[in-house]
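Presented as C-alpha cells, the chain that follows is alone, the form predicted alone.
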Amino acid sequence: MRFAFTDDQLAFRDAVRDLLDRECPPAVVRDAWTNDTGRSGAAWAHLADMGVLGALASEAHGGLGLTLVDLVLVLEETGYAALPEPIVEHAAVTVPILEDSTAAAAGRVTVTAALDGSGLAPWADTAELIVLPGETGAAVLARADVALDRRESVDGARRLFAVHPRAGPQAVRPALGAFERGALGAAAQLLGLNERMLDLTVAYVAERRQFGVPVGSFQAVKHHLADARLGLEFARPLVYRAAWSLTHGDPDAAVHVSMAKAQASDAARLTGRQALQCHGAIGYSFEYDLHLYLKRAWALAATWGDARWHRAQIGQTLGLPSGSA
C-alpha cells in the first residue's frame, strides 16, 4: 500500500501545532497540575474555533466531514504539546457516538468517556457530558446525572475519576468502533510526546558538557538516542495504516490498531527510559519538564489497552497459544 498525506491534512497539522505552541507550552501543562480545572484554558476553546473537536462530525451537523487519516496527525500534535484535555475522548471516540449533536461538534459541551476497559474518565468533572458502557452500546449522561469519585493518577494533569450513574433513564448510541478510535488516539499522542522527549533530549545533551565537550558527542548517548528513535520510527507507520484501516473499513482494523497502540507505548516507554539516563539526576526533578511529557507517556501507554493486551489480542487473531504474542 503506498500512502502519504495530502496539502491539506499537513496543512491542518502545522495550523494545530502553531495554535498549541502559542497556547499550551510547558507552563500551561504544569498548571494543570494544581488548577481548578486540570484543563488547559483557552487552547480548547481556539481547537473548537478551529473545528478540531467537531472533524469527525458531518458538515450537516456543524463539523468538518473529514476522517481519522484526516484527524491522526492533530492528535500526535495534541501529545507532543501534552494538551491537558479529554481531546481523544471527545474528537475521536463520542463525536461519532453523538454524530447529532452540533454542540458537541462546535464544543459547546466537553465530552468524555470511559470506554477503555478501566472504568474511569479522564477530566469528567469538567465535562457536560460523560460516555459509558451500556448493555447495548454506549450510554450518555450528563455530569448531574453520575457521581464521581477522584482516582490518583502518575500524571497530575490527567485527572480521573469513576464514573457512578444515578438512578434514571439513560440515552444509549451505537458505540461500534469507539474502543479501536481511542486506542488509535492515544496511540498517535504517544508518537507526539515520544517526539517531545527526543527533542527535549537532544537539545540537553548538546549543551551538557563533561570533560569539556558536549556529552551528547559520547557514543553512548548517541547509541541511546538512536534506539529511541528507531522505536518511534517504527510506531509511525503503524499508527497511521491503523488510522487508514479504520476509516476505510478494512476488515483487519482491529488488529492493526493494536499493531500500532503497542508499538507506540513500547516505543514511548523505550524513550522515557533513554531520555532519563541521559538527562541525569536533573531528569528526576518536578521542575524540570521532561517529567511532564514522560508522565502522559506513561499514562497513556497504560489506557486503551497496553502494549501486553494488545499483544495478546494480535495473537487471538493469529491463533497463538495465550501467551505467546
Second form
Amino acid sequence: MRFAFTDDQLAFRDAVRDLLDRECPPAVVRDAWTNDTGRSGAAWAHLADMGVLGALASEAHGGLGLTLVDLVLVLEETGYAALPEPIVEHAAVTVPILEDSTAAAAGRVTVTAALDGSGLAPWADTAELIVLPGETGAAVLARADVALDRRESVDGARRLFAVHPRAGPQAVRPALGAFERGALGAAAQLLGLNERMLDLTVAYVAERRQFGVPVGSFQAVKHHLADARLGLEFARPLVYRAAWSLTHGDPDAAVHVSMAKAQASDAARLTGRQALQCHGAIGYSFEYDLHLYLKRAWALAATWGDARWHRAQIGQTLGLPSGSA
Amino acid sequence: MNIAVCVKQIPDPAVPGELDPESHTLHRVGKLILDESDSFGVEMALQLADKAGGGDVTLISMAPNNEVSGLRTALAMGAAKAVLVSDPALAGSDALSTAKVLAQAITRAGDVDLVLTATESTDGYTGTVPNQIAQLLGWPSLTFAKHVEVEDGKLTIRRQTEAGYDVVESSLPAVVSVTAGVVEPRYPSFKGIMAAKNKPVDQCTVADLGLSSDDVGWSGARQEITNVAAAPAREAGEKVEDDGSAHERIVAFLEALKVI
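Form predicted alone done, so how does the form predicted in complex with the partner chain look?
Now the complete complex, all chains and molecules, led by this one.
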C-alpha cells in the first residue's frame, strides 16, 4: 500500500486553496457574521463548478465518483479558510445519502444536516434540504416542511438552528455512515483551522517586537508554538488514516474516525489557546482576524462528538469500563 | 480557430526570489507554477475558441528540466495540448533568444491563427518578447489588449491607454499581448485536473526546433548582467512640527512634487 496522496489529490487541494484564497479571505468570513445569509456568497458556486460539492456523488448523478481520501485535503482547506458554508454536511455527509444528488452536486440545492447528535443543523435557514435522523435511517426534508429555531453559537459565521419537522413527506434513506463522514469532515476542517491559527501566530510573533527583538525569539513563545505544531502533526495522519478506512470499508473505521476527531479537536483547542496567549491582548479583539478561526475551531471541536465522547467510544472498543476516558 | 498561448512557468512569487551570485540571473529551481499574468491569455483563448465554434488552444512554453507543473494548471483550465521547449543550452537566454525559441515552437505547433501572450512575465518583466515573436513570425503585433474580438477573420482589440483605449484592427494571424483583467480566468475543475495529465505535451529541444545552441543561452545572449545591487532602503520622511505654518509647508511640498 502506498500511503501518500496522488498528484491529482494534491492538485485538487491546490486548486481549492487558490479558489478560497481569492473567494474566501477573512473579510468574507467576517461578513458572514452579520450578512443576510451567514454564508460566503460566490465561493459556494465556484466550488460547485469545480466539482467539489459533487465529488462523492456518482457520475450518473452529476458527480465525480471520488472518495473521502480525495476529499479530505480539500475539506482541510475549507477549514483553513473558515469557509462559512455547510460543506461538510453537504459534500461529505448528505450527498452520498440522497437518492438523486444531481442538483446537490451542481450546487442548485444546498443540503445541511442535523445528524451530529446535537439536534442542530448549521446554515439551515438557507439550505433547500435538511437531513434529520429518522427511526430507520436519515429523513430528507424540504425546508418548507420544517420549523427552524435559531440558536446561539460561539461562532457567529456558523449559524445554528434547531429543526422541528412539520407533518409532511419524508424521504427516508439509509444513513450509510453519515455520522462517521461528518466527524471526519469536522476533523479535517480542524486541521486546517489549526494550521491557519499557527500561521497567523507565527507571523504575528515574528513582527511584534518587545525589548528590541521580535517576541517570537523568546524561548517561552517558541515552546508554545512548537507544542501546537506537534499536536497538529500528530493529529494529521490519524485524520488521513480515518479517511482511508472509511473509503475502503475497514471494519475498524469508526474507531479510526474517533481517534481522528478526538486528536484533531484537542490539537485545535490547544493551538487556539497558544495562539491567543502569544497574540496577547490583540488576540481578544473582534477587529483582529484570529477570532474568526478560533471560534470556528471551538465550534467544530464540540460538534460531531467532542474529544471526550470519541475517547469514550475508543475506550468501549478496548473493553475499558465506561467513564475511564 | 487555433490559438497558441505563450505561458511562462515561474518560481512561486510568494516565495522570496533568489539571484544566482555568479550569473546574477534568477534561480529557477524547484517547482514552477503558471505565471498568473498568463492565466488571462489562457482564459481569453478558451473563450475565443469557444465562440469561434471550435479549434484548439495550444500552450507554448520554455522551461528548465522539462517542467510541466505550470502547464498542467493551464491544461486543467481547458487548453488542449502544449509544446514545451526544455534544453540545458537555453540557460542564460536573453529576451530575443526566448522569442526565437517561442516563435519556432509556435511554428512547430502548426496551423496557428492567433498568438496570445501576457504583456510581460512576473519574474523577468522585460515586456519585449511579444513584439519580438511577432517580428520573427512576420505577423502584426497588437499590444496591451483589454478586450479581444475575432469576427469574420478580422481581429479587433481595445488597446489600453492612459486616457482610455484605442480600437485596433488587424488581419490574422497576429500576436496579441493581453492585460490582466481582459477576462476573469476560470478555476480549473476537478474533471479538468484529472484530464490534464493525459493531454499531449510535445517536449522538444533547441535542435528539434532547428535552432543552433550558439544562438541561445549564454552563448547567444546579447546582454550581460554585470552587477546587481540591493534597492536603497526607503529614507525616513520629513517631520514638520506644526507651529501654525504647517499648512504652508505642506502646500510647498506638494508644489515641489508638482502634485498641485
